[in-house]
Each structure stands twice: as C-alpha cells, then as structure tokens.
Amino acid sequence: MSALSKPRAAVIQFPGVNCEYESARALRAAGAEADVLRWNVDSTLLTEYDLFLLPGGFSYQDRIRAGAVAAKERILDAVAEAIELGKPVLGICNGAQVLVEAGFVPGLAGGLELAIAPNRMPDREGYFSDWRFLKSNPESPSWAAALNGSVLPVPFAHGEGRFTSRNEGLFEQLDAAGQIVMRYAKADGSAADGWPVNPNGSVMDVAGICNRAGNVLAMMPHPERCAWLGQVPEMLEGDWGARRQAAMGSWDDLQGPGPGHALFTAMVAAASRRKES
C-alpha cells in the first residue's frame, strides 16, 4: 500500500487513557497512518481521518461509570458524524465503554440501550486481567467479519466488562441481527458456558458488539496488546502458544504478527475500501 493511499486513523486520547500509543502503533503495522489526537482538539480536524479508535484506560478516572464522562465530550459529535458517513470506529475496553455510553452501540433506537457493568465473578470482585479466547462471528455486518470465525487469544484488563441490559430480549435481538461480533470461547471455539472462560459474567458470553450498520465495534479485550507474536504468553494453549514457543530465540519471528493484528488489518482494509470507492 503506497503512502498516498494509506487511510488516516485518529486515536482519540481522553484524560486517563493509557493505550493510545500502542493502539496507534498497531494501526500503523496494519497499513494506516495513525495520529494520537487529544480530546480537546478542534473537532473539524477529524473530517480529515478515515477511521477512528477510542483506546483503553480509565478516562476521567472512571467517575460515575466507566466511559460516562468522556461520552459527553464535544469531540464525540465529530465521531458521530464519522459514523453516519460509514467510517470504521473501534472502541477498546474504556473506548468500548465510551461508545456504549454515547449510544453509538448497539445504535438501535438511540440513547443508552446497553451497559458495561462491573464484573461478576465467583469468589472475587473488581479488576481482573488475564487472557481469553474470542470466537468471531463471520455473519456479522461488522468489518470484523473478515476474521472468518477464527478463534483468537486476546488479553483483557477491566473492572467493568460485563455487557448487560435492562431491555428484555435485547441480546437475542442483537444475536439475530449478527451484532454480537465476538464471544468468549474455549480454545477450540466451543461455547464458554460461563465462568471462568467468560471472565466477567457478560450476557451470552459477549466480548464485542457492533452497531446496526456494522462500522462501529465496541470490544472489551485488548487486541493492541497482542498485535505482535512476542506479546503472546509462551505457555498459552493452542496454536498461538505453539507459534510463540517456536519463535523463541528469533527476534524477527517474535516481531511477526500476533493474534490481534488481524483485527487491525480488517479495520484498515475496510477504511481503504471506503476511501477508494
């Protein structure tokens, strides 16, 4: 991909987020030009960008609810305009919480339809960090459908990661529409069946949800933290753990793509198709 044809990515840095630079690096490795933009920049600058990423962290110290304060910032109006134009948007962890609090996901009737609530875990509470496998949905309208149903190990780190809603039947509706893009699963892709494979009590083992049009994805695990093979734990079960063990001692192999790289590649490819159409 030539420099002139590369899509431009905006990584929006709210006060308290801490994953903006590795997110930008992952986007660059996937073929985009990526800039980190502070939340208070002139929002008209965002019209120059082809895709948007809201990174993980703890915006505004997670006051009120995680993502609730950042969701009220004026820059989200510019993100809303980008969404209406069909530009790809990804929210990771705290970024996912912001997208939900802003009403962009699932984006059915408008307003706050979902919550990403505190974890529910047996015999413990609060923040939890580990690795889990994600099963992608090839029937989703999301650009992430390009993952073709693959099962990828991805780390997570959150205290409020449980997708839930008071709207009865909402998750069944989202499932029927393909808007459940990722679920926690076992290494072989079979159903999580709750704890401990589902690490937070999320309804229907949901790890990521998109809007109706499929251009906005909110996901709790951190693909930017596994964009390179060297970030994968050596003892992780499955194919990716075996690849990591085989790469021991080879710097070049360790700098190869990790499981998270595929997600960023799919997002950049979607932005490129839109840019060229």
Contents of the next structure:
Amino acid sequence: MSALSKPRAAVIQFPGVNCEYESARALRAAGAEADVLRWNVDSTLLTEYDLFLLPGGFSYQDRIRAGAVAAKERILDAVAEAIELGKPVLGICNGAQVLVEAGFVPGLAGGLELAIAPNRMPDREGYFSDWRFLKSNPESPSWAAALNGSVLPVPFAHGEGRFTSRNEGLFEQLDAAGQIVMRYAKADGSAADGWPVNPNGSVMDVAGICNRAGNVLAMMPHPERCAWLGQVPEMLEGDWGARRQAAMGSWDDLQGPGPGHALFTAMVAAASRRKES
Amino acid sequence: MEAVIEVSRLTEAELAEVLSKYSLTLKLDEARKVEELLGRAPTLTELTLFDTMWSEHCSYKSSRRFLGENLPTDGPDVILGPVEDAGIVRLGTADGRSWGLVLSHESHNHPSQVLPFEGAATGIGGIVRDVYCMGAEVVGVLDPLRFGDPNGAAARRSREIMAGVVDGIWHYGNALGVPNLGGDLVFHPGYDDNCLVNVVALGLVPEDEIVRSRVPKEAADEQYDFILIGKPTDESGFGGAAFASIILDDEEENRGAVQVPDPFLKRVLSQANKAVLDLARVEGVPIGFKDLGAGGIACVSSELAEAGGFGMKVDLARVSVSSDELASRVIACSETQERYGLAVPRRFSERVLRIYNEEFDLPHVYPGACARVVGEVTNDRRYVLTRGDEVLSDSDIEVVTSGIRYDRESAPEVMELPAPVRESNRDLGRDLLMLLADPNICDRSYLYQHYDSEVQGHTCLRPGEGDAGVLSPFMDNPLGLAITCDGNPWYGERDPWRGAALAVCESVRNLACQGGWPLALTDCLNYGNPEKAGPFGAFVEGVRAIGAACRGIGRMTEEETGAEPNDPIPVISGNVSFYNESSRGAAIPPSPIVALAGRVADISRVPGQQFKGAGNPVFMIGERLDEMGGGVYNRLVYASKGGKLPEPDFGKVRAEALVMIQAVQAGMVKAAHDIAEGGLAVCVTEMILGRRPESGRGLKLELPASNLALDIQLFTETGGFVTEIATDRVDDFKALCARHDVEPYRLGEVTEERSLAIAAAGAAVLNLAGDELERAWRRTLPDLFPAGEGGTS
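Please supply the corresponding structure for the form predicted together with its partner chain (the preceding block corresponds to the form predicted alone).
Every component of the complex follows; first up is the chain already shown.
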C-alpha cells in the first residue's frame, strides 16, 4: 500500500480518555495514518477521515454512567454521518460505552437499547483487570469477521463491562443476526461457562457487539494493548504465550504482531476497501 | 480586614490561645521567630504561611542535616539531584535522543489513615504532578503499602483501611492513564494506628526538554507573569502539611485537612500542559513550572521566584475560588488539588491562557477550572501578597523560603532477641504451606487486578511477574527501564541500621533478576516522633545505612563491573515522614522504604520469575546462613522475632548482582527470583506459581551440602537468587560466576509437572503437588478484603 493511499484514522480524545496514543500507534502499525483529535475541534474536519476510533479511559469522569456525557457531544453528529456512509468505527472500553450510549450499537430501533453495566463478580467489586481469551465470530457482518473464528488473548480493564439489556430476547436476536462479534472463551476457544472465564457477568459472554450494518464495533477488552507480541505475558496459556516465550532474546520478534494486530488490520482493510470502491 | 498578630505583646498563654484558635501548629518560639525575621508583627496570613513552610513536611527541619551528610546525591548519570520535587538521572539514548528518568517518592500516611480513599488517591495526585512539572511524561507508579495486622487487635479497621486505600489508588491511578508497576504490601501490628501509604512515580523526559521549577533568568530582561492553572481554590486540604507533621490523635477532627482528588481534571490538565510545554519548546520560550502541593499558592509562587533569584507579587483577588467567602489565608495556603503554577513572559501569557481556557475548555470541563494570570515576577527579591488593595504580606523573599533547623537528640534502639529453641522433625511441607498462606507471603494477584498496569502500552513485566516492573517505552530500541521498591519492618524494628541497609540490598537484587543496572534510588523515610530520641535515632541510623549501602554496593554499568565500585548509587529524590505513631505514643517500626530504578539494555532478555522449560537446570546464588531473625518462619512457627538478622554484606551483594545482571543480558537466564521473606522454599514456590499459576512448571530440588538444619536451609532469609539457566549456557554461567568469585549451587531441574519435590542427601524432605501449593497461596488476600465494600466505578 503506498503512503498516498493510506486510510486516515481519527482517534477522538474526549476529556478524560487515556488510551488515545497507544490506540493511534496500533492503527499506524496496521497501515493507517492516525491523528488524535480533541472533542471540540471543528467537526467538519472529520469528513476527511476514513475510519474512527473512540479510545478507552474515563470520559467526563464517568458522570451519570460511563460514556453517557461524551455520547451527547456535538462531534458524535459527525461520527453518525460517517457511520451512515459505512465508514468503520471502533469503540474500545469507554469508547464502546459511548457508542452504546449514543445508540449506534446495536442500532436496531435506534436509541439506547442495551447497557454496559457494572461488573458482576463473585469475590470482588469494582475495577477488574487481567487477560482473557476472545472467540471471534466468522459469520458476523462486522469487518472483524476477518479474524475468521480465531481465538485471541486480550487484556481487559474495567469496572463496567457487563453487556446486558432489559429487552427480553435482544441478545438472542443479536446472536441470530451475527452481531455478537466476540465472546469470552477458554484458551482453546470453548465456551466460557461463566465466571471467571467471563470476567464481568456479561450476558452470553459477550465482549464485543456490532451494529446491523457491521461497520461499528463496540468492544470492552483492549486490542491496542496486545497489538505487539512483546505486550503478551510470557506465561500466558496457549499459542500466543508459547510464541512470546519463543521470542525471548529477540527484540525484532517482540516487535512483531500480537493478537490484537489482526483486528486493527481488518479495520484498516475495511476502510481501504470502502475508500477504493 | 487582615488581622495582625502582635506576637511579642502576647504572653505565652495568650499566644498559645491565638495559635490554637487558628489551628496553627507553630511552636511558641517559632511564632516569635517569625516576628523577629520579619522585623514586625506578622499578619494572620503570614503566620499561616510560616506554619506550613516550617512544618516538618516542608522544611525537613529535623532531618535535612542528616540527609545532606549521609546520602550520595551525585554521580556520572545524575542530571538533577534532590533539589526540586523530583530527581532526574540519565537513562540512555533511544529514538535518537538522550532520555532522563524522573523519580519521585512521597508519603500520604496520615490522610490515608483518616480517609483511606481520598488520602491514597491524593497521594498519587501529588506525586504525578511532581513528575509532570519537570516536563516529563509519567510512565509508571508504584505503591508501597503498610497496614496493621489483619488478624490482630485492630483487624477490622486495618482491613477497612486497606480496602479504602486500594480503592483510592485504582480510582485515581487508573483514570489518570499511568500504569501501576507494582509496589509491595506488608502487614505488621505496628501499623494498627498508623498505616503507611507511599507512592513512587517515574517519568521520562528528553534531556533537552527538562523544565525547571524556577523563574528563568530571562525574567531579568522582560516582564514575566505568574499563571495559576487548574481547579478553583477551595478550603480542601487547608493545613495539610502541618497535619502531616503532628501525631494523629483524633482521626475525625482532621478530615478537613485531606484534599479532594480529581483524576479526571488531572488527565485533561496533563494534556493541556503538554500542549503548552510543546509550544514553549517549539518557540524557544523559557518558562518555569511547578505543581501546587503543601502551602498552596503562597508556597509555589515564592519558591518559583526565589529559586530563580527573583521576587514575586501575587494578587489573591485574581484567583478563581470556589466561594468568595474564603479567608485570605485559606486562598493563600490551601492545598486544593489539581493546580499548577507557571511563570511565562507576558507576551506569551495570552496564548497560554487560550490553550487552557479555549482549546481544552477547562471552564466547561470542570466548573470554575481555568488558567489565570494572578501575579508577576519582580526584580526586587521581595515577596508581596495582596488581595485587591489589601497587603497581606510584604517581606524579603528569602525570609519566606529560608526555613528553619532543629538539632534533635538521637538514641537509636536495637532489639537483641535470642533465637527460639527449635523443634526437630517438624513436617516442613506443612510449614511451607502455612507460610504460603500468611498475609505477608501470599499471592498478591487479587490486589494487582485492581490496577491498570498496561495503559500506555509499554509494560513488559507486570506486577507479580517478576521482582521488578519493566517498561519498554521506546518504539525502535530495546532499551527499557526497571523499577522496584523494598523495606521490611520486621528487620527495621530489630535494628534500624540493618533494616535500611537490607532494603537497599534487596532492591538491587530485585533489579538484577531482570537484568536491570541500578541507576538511582529514591527513599521515603517513615518514622515516629522526631522529638523523641528513640524514633529520631532510628531515622538517623536509617539514613546512615542507606548512604553506606549505596556506596558499598555502588554504581554498576557495562563498563563498571569491578569488585570495588568507583561511584555510589545516587539518591536523587526522597521524602521524610515523621510523627507516624499512635495517640498512645507507640511509634511505627522504623520503616525506610526505598525504590530503585534501573536500566535494562535489552528488554527482550528480561526473563520474568516463573520457571519455563522442563529439563533446564536451576541454580542458587548466595550460600544459606543461619539468619532466621525477624523472619517469617520464626514468627509463625515459634511466635518469635529472635535470632540473627541477615547480614548486609555489600561486596557480596555487588558481586552476586553483577553475575545476575550479566547472565540475564547475555541471554543465559530463563527465570530468576531473589531469595527474601520465607527463604529458599518460598522463593522456588513463587517461581512455580508466579502470576500465571495455570501455566506453572515444577521443580525437583536437591539441597546443596550444608551443616545447617533443614528448616534453616529452607527458610532462612539470607539474600540470594534462584535462577533457571538455559541448558546450553551452563558453562557460560559458571564461568561468569567464577569471574566474580561467586559460587553457583546447582539445585536441580525444572519439571513439566507442576509440583515441588525437595530432597537432601538423597532423602525426601517434602513433596507437594502444584494444587496444594496454589490453594495455600492464593486464597488469603481475597478473604482479607471486605467484598461488597469495595466500591464501584
């Protein structure tokens, strides 16, 4: 891909987010140009971008609910236009909460259809941070279907990560439509079977959900924290842990792609395809 | 109208009453000295200002002399020693520039005892500001924590304080976007009435972009403004420094002196600061920058000016306040969080204000937050504080910043305690399981899972994965940095000198396990009341020991690997926290806590702590000696702190650390862990279970020949290392050991099966399955947290 044809990514910096720079780095490593844009920039600037990332953090201090205040910002009108145009949008952690609060995900009837609620954990309360495995859904309409059913380890770090809804049957409906893009699973990809493999009590072990068209993905774990092999804990179970151990002693190998890289590559590829079509 | 206190006209009783009425902690003779220095009666605002500036917390009035005499603060890598809020040492060259590593260490002990959540949170807030204001990016924090006995007389309160402190740390630290790289957690009944919450922050700054906390010399040639940035000033934290410098006798009464944290605003401010510092750098505009801490506006403005050799005029009427009702002395001295002071040329002020107030929109992001010009730099070396037309203070600036000194009486106490009478034929497997379940030994994962250790994306060794946290902060260079902290109160209470010396020794070993060359040390010296000869003597011994250890172990680098050091390990920043005792007068155990930062030449060689490859040989460095004193085995098995303490042998520590660092950097090491609390048996168990017990390997161990009893061989706390070596590098490792005159003891080999088998002279000593070890080790800590009271985000 020549430099000229690189898709341009906008990483939106709401007051209080804190993962904007590493998210931009991960997008660059996947072949995009990436800029960090403050929430109050002239929103017409956004029309020049091909893909959008809402990073993790604590936008507006999680006032009211996580993501609720940022979801009312004017800049999201510009994001809504981009979504209409089919441009890829990824919300990670707090960014996922913003996408849900803004009604972009799951985007069935519009408005707030589900919640990302405080974790439910048997022996602890509040914030919880560790690594888990995600089983991706190859049948989903999301660009993340390019992960092709693979199992990837990712770190998560949140106090409110439990996908839930009052609408009965909503998750079954989302499941049928392929909108459940990723689920917490065991290292071999088999079902989580509840706590602690499912770290927050999320309904149906959901870790990431897309909109109906598939261009918007809201996920709680942090792929930007595992975009390089060197970010993977060396004693992690499974294939990626073994790769990390085998890379010991080689800085070049540690600079190679980690499990999260494929997600960003899939997103940037989707933006390129759209741009060229 | 501002009150004037006619100190010299008041009798002792009257003066005492006035001081008490305004909650001032100045001693009577100190108040009289204020009047003498000023040459006139002080205003109430001035008395309040001196109350803060002359507190132990700010003035180091008892400690400064000993710090200066004993601690080495200079060295070939030191860029900035302990003169400002944080020290800076040269890390190395990466991405085409020379990088400074910024290190700062603080305590927030009293606030955390009174209001655990807010106290711990504001502790982080203060320390990261110290690093930000050097122009650095904050890349990590560590939390050394000391709580009362969770099963003792104050069990309930100790557990509540721990849960509150941990909540405060995660609420604040996680929101800030700075990874938590560890710290440690120790329980001791001596902290029942006075917990310790220390915080270490580290930052990175290109050497040519360091910002100093002083008005630049260019202010002699053009007019400089003083800009106050951040949260509106309120009464929170008023009297905080003085509060840190008295004995806690009524936790309820002192709650107002604890500041209110706001990590959200801090994060936005740090982004806006970055934009301002970038602009100043690009345009070549010299500035001075300092965070507001103890003593608030009055302290920051006077110190910024005085450090540059200037004077300052500040008008409190221009300060953004939470309420117009605030008294002048409160506006001048309150410790409201999330504020910075900036000295910039007047021609630049407008653009600075625009970045804060418009681009980052502070007034809308947080009610009342803003940047405002509230004063100006003057050339007359006077400090003038007004509120509109009213003059609150007008004096030579040195009078305000000069400080005060005390000579205290010192009589350190050493506890000589005999070793307990040992039983023979104990079941050492059961003893090991008992140790693993002890609150001071058990798995810390439950704690670490509260912290965000991976934000910023540079973490390569997380808390619990090794004895040090390791970061890989550069994109095209394997240069990394390692950080660890140490301090064992069970040694300190027996012998304050040895306790401090052993803390430095262990910190060096911790870095060495991960191949870290020790670069610079920072200390937080937590002791009791300095007005008493015992606690003050313990402090003096602690400072002497840290100095001796830093000189004795010495600087080590690729070029400097000789048996005798050329230079000491420099102490580049630190903090003294006195008055840590209960209202009943019991001082905490002498608790010097040190943090050591180091340079890792190639982070791809960092081995971590867990055993990796079945069949790999495992070696021990450091002969086992009968040094069970103060150790966890004697405490649990014999309810005794007696016996001989480990002997800090600096030459040996140096030689052994050199072996480990070089072995790691040469790629020989697959896993490494230092031998400390609980001795060899606990060390190897931790290498089996580690942070990822599900991937654990096992160990088949044959104890080296020894005259010591088996329990002593297994549990003595003589320092040392256990390390897994790549099979094909054993000869290299032995040659390296020989070069440094260090004896490697072969212990056995890593097994595929997750279990621990220990034998001596061919006979089994203990055999434990991985599941048994894990069960004993993992459950204790979660059960100490009152689940359900942990708060939510």
